[in-house]
Structure formats: C-alpha cells, structure tokens
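Have a look below at one chain only, the form predicted alone, in structure tokens format.
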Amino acid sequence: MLYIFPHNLALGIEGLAMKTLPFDGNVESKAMKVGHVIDHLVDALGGEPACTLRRAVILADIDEHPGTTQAGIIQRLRADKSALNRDIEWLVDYGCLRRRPGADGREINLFTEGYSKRHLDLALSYFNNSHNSLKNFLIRYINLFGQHRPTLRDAKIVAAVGDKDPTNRQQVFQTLYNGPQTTDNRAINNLIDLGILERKGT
C-alpha cells in the first residue's frame, strides 16, 4: 500500500486562529477545518479546484475592500499588474466579481458577487469573519509550497493527508472534487516530487 505523509504540514495549519465549529457532533481537527475552508473557496471560485490560492487571496481582498480598484489591490498585495489583470478577468468571467465605473469614469470599482460572496462568507466564518486572517492563512499555505503556484486542489490534498496520517491515495481521492482521477493522481505525484508530501511503503 502507498502511504503519504505530510512534510512540514505544521507550517501550513499550526498557529492559525480558526474558529471551533461543530462537525457531526464532534470538534473538528485543524486539518478538517482547513479542508472545509478550501471546499468553501472552491465553491466561491466557480467550483474550480484548479484555481490558484493567489486568486483566492485576491477575491478575499476585494471582498474586504468593496469598490476597490486594481491599483488598490496592487498596493495592498504587492501584486504583479499583468498577473492581476489575468486573475481579475477570470474572476469576472466566472461571475465572482462585478465591475462598476468609478465616479470619474476612469477608474473601475470591483465588488464580490452572488454565489462567490455567499461561499466566501462561509470560509470567513472559520476566521471570525476576519478577511485579514483568511488572507494570512492563504499566504501561509502559499509559502508552504515555495516556488510552486499551489491550487485549491493542492491545498485540499495536504489537508486530507494531515487529517488522516498516514493515508493512502484512495482515501485522498475521496475527499477531492470528482474530477478525473488522473488529474488528482498527477497532483499527488507533483506534491511528492516537490517534497510537500512524503511517500512511505510500497
């Protein structure tokens, strides 16, 4: 059997000020809470687990600052302008954001929208509705992955492994999003290659 162990998983989930919420009559483990937060973010981002965690940070920042401009996001997040433009376009196309012309007609104001706002609020409930705490959580997770640009799927895999240590691939697949198993398997292999997960056994 193939066992997968988290490598430095604590860097991603320890020390987070996450609210204790009931789950099936029991208190959730930290890794289980992380998994639920990721699930809500997947729903907030159009049900697309291939979204980057960076995109989730941008969505949370816009929700924290309704009516913000791209210049404001760049200043707060130190974001690259061209990469931010691509992320904003994606978020608008998926119905996560709404654009509205500013008072002077030159600036464009951004607002979270509909289903995206509802599911983001569910993720925020784990952080006592603190956007800053949610963004810090996501940035910490991004830092765990180093140079790799982690997706929501990657984050969910790490959370699933952290919840059941050790675990096997089939158990991890069951926590994911009904995508092609080849995609999920490739994601696990990539995390092993990166040293985020460690493979034990045969």
Contents of the next structure:
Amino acid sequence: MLYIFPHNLALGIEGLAMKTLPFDGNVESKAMKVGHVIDHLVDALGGEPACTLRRAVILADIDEHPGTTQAGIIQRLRADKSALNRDIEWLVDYGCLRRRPGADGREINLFTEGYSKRHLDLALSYFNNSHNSLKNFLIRYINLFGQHRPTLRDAKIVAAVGDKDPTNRQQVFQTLYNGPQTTDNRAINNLIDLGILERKGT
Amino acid sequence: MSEAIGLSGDFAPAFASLCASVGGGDFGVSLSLDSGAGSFDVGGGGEGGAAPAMEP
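Since the structure above is the form predicted alone, I would like to see how the form predicted in complex with the partner chain looks, so please show that one next.
Up next: the whole complex, starting with the chain shown before.
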C-alpha cells in the first residue's frame, strides 16, 4: 500500500519510494528508522532501488560541498577515481546532479539538483542534519556487506528483516519499492548466500 | 515463499550497532569510501559515540 503524506505532497513529487510513516522518534524502532532513511535516499536517487549505497555517499558529499570538483570528492572520501567517474555519470544521468563549468573553464563544479536535495534533507533529518554523520552511517553500512556492493534495495531488505526478525518474504516485499518480485526475491536469496540473512525454523 | 527469514547470528550484532548510530549526531570522524573494511566489522560507534577510524 502506498501512503502519501503531507510533506511528500508539499514536495510535488510523484512515484515516491517513501511509503512508511514519517519521521517520529518516539514510535520508530531503530531498524525502522534505518529503513526510512533508505526510503528517502531511494527518492533522492531517482526512485532507483538498484542504486548502490556508495552513490548515496557521493551525493551526500556533493550536497555538503556545493560546487565541489571530482578531485575534492576523491580527497575527502578517498574514493577510487575510475569508480567515482562512473558514479558521477550515473548521478548526472538520473538527474540527481548538475555540472557547471568552473571559472577557469577547465574545472567542472558539481551541485545536487533540487528534488534530490529535498529528499536528501529528509534523510539528513535522522542525523541532526549532519552530512558527516549520514556519510559515516552509509559507509559503515556498506562495510557490513564485505566485498558485496550493496544496493539501496539490499539495505532496505536488511532493515525490514531487522525490524521484524523473524519475518517472511511476503512481509519484506510489502516494504519494498513495487519492482518485479523476482528481483526482490533474488536480492533476498543473494543476502542469504552472503550469510547476512538466514532461513529460520518457525 | 512463506519460510521464516531473519538476520544471521553473525550479522545481527553488527547491524544492531549500526542502528544505534542513527540519530547520534556528528561522529567527528570521516570514514574512507574505498577502505575495504571486513565483513560485519562495524566497530564501535553507537549513539553519540565515535566511529572507528579506518585505513585509507
């Protein structure tokens, strides 16, 4: 079921991934909060749950440093250059970032686009509006997956399972993003293969 | 399709530690995006706590 809340309507965005209750620190469990942060990030990243958490870190970094260059991101995040190139291309293609030539005509400055920034702000509200805290949280989340590069879908599945442990696939699907169920099922199976999730007797 | 699933025993404590960091404010330490940290190694942190420094 898709819920539309006033703060979402105010944004004028259709097809939102955020379909859970809005931020309420008194009601949400910790794992539920993680799920809500991921929902907002899906909205910030073109509504694409297949996007990696890594790209969310990069988006948050650019939002924190408007007009930054690729070199600046590499320096701050100690990110691999060729991988960062691909990530930035993806973020531009999905309308999350805007490029603008710098004053010297050679440098390219990067800015977050309006809709992306608005949804990122909602995710930041869970971290006292600290970009650094959001980035560190996401990097720690990425590191939990070891060599696997987690997507936002992976992160949401883990949060949904963590919130209702033990649960079942159907309940997890209901928290996800209306994509093909085969894709969601494959993602759960992959997380089981990785040893992150496990089948439990009832 | 109705089988029960949950977080694995190894992963659950690391995820709980991660959850505790939500709403904890600024860690004051920036982690490296391509540090290649080990699986399930979330380290310290917690609500308001300091995040672990990682190798670049």
